[in-house]
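This document opens with one chain alone, in structure tokens, the form predicted alone.
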Amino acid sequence: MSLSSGVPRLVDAVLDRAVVPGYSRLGIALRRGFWADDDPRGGALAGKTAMVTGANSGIGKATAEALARLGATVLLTVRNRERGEKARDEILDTVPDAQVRVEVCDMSNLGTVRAFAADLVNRVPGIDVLVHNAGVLPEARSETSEAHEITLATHVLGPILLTEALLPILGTSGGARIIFVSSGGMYTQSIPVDDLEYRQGDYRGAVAYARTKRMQVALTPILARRWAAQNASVYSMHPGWVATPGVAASLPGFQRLTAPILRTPADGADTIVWLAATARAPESGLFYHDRRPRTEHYLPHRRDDESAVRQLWTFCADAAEISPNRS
């Protein structure tokens, strides 16, 4: 029995639109037996090259060992060497034969990754598959030296330039997978149109946080299509509520409220793998939840016009000093 019968696409709905046990372990429980000939397949990955950004602990590492327990090469990029490492050996501690890198990149500063990347098509012949999943959920505001507010420098910026940096190796065997690792907490903004570096107002970092995964997702469309001639495909997704590192760091109210029915990083991981290693690649440009496109707006007033998303555009490629425009 699959998603697209009756019975468990009505179960798939209800869990979507009640939120709670949807992005709770009891909804990827439920889901996950609708899945049996769904899974990625043994050495999937074989042959292939993957990077994960903000590797070394949560989803991000889990990720990381998923990817490699398909056959892939994974780059683990991280901002702090040593816990780089310390996550490549707890790694290879449960997937003896991975082959498993260490790379050293600071998402939120552009010079660092544009610096980063022209070494690394110097490098890596090809890269196949590229989550960014680096993340920060910060108590104030801060800046960048490059004087860009830090989330949306970490979530946004920097991964675009990485992409676009990048291009000259990705999908080089056949095709690229591109996938941003965004949050449910995006339903709950907008774009901010008039305010994209946060400036205005009391700062909360849960809502700078919010804010910018929403920019990935409403990004995800034109990414997908300016991106398309690399034969990439180009994903976000959000994870449901999983039990993190960094949640419990930086939520620490939410983490004791609902850690009974959060989700194990194996399990916030599992969309982000099925996107990266099912045989035929998922449609392009859309918004994933437990392996299923999601509707991006829930509530109207959150609802992005055209013209919000393309000043949004507008404002990163100048940024990240990139011609809006393919020609």
Ligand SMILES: NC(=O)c1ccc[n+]([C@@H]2O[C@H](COP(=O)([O-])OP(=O)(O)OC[C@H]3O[C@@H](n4cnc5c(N)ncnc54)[C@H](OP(=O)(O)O)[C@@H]3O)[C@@H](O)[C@H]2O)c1
Given for the second form:
Amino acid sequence: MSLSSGVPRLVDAVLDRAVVPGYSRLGIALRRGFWADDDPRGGALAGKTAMVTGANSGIGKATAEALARLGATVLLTVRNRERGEKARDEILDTVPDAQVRVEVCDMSNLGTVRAFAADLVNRVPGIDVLVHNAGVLPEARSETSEAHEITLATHVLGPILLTEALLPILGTSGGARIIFVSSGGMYTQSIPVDDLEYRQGDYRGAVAYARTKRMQVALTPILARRWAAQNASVYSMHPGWVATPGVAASLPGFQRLTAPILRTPADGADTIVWLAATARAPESGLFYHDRRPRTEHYLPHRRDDESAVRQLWTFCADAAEISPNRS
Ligand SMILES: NC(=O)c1ccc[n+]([C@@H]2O[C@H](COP(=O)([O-])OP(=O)(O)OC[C@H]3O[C@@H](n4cnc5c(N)ncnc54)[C@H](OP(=O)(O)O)[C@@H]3O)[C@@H](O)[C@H]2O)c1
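Alright, leaving the form predicted alone aside, put up the form predicted in complex with the named molecule.
Then the entire complex follows, led off by the chain already shown.
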């Protein structure tokens, strides 16, 4: 039985529209009943290399563990080596034959990302899966040393630059899958074309977070077209509401209120792992949740027009110092 047939389709649609149950552990528990025959097969990633950013915690760590279990060599890409090594050791405790390595890169600093990628392309023959998972929800506005607002730099600029700089080794062994871990929070925002760095008005971390998660989703089709020549598929996705150290620290009220219904990190990683490892690459350029493409807009007034997306893309390409029209 699959999510696209009869009753499962109806249950799936109801969960989607009802939001809270759909994003909760109930949503994935119900949907899981319909996709048992669609799990990536054992050893699906044997011989492949996967990079996961923000891999020392929460969803990133669960993703890294699951990818390693499927046979991938996993590059745990973290901003703090000690935290990365602790995560690596914990993954090895549960998957003793895992091939996991710690790489250090602060995803919010474009100079660091550029230097990291330049070094990596000389050390690693190929990357088959790239998971842009690193995320922050700050209390107050802050800028990187390169004067970019922190959520924009971490969720949008750093990942675009990293992917672009890794192109020489991306998908060299038959295609790559690139996954942006976005958030359903993006439904509440549209692209703030006139204030991409969030300099105007009262700064709210949750708004900055949702805006930049919206940007990831809005850019996914453009990036899918751009990187298609690399035989790369590009996805954005929402993991559901997941109990992680990040949620506990940034949204303690939400965590307290929703604790009984939050997903586990492994649940949150499920669609990332499926996108990375299911036998046939799912359709590129779309936004996924619980193994299905989902609408990018529920609220008509949040819909971005083409010119807003184009302006965002030009801004990002300029900030990352890449040509916006690479062919
Ligand atoms: N949990 C949810 O309910 C939920 C819902 C929707 C979307 N998401 C998304 O899922 C992703 C993972 O979140 P999580 O809930 O698992 O949170 P988490 O436990 O806080 O994990 C976030 C990870 O990102 C890393 N990170 C932050 N800034 C970084 C940087 N500049 N460079 C490199 N790594 C950096 C953190 O490293 P440190 O440990 O060093 O801080 C941490 O490993 C995020 O993109 C988040 O937006 C989560």
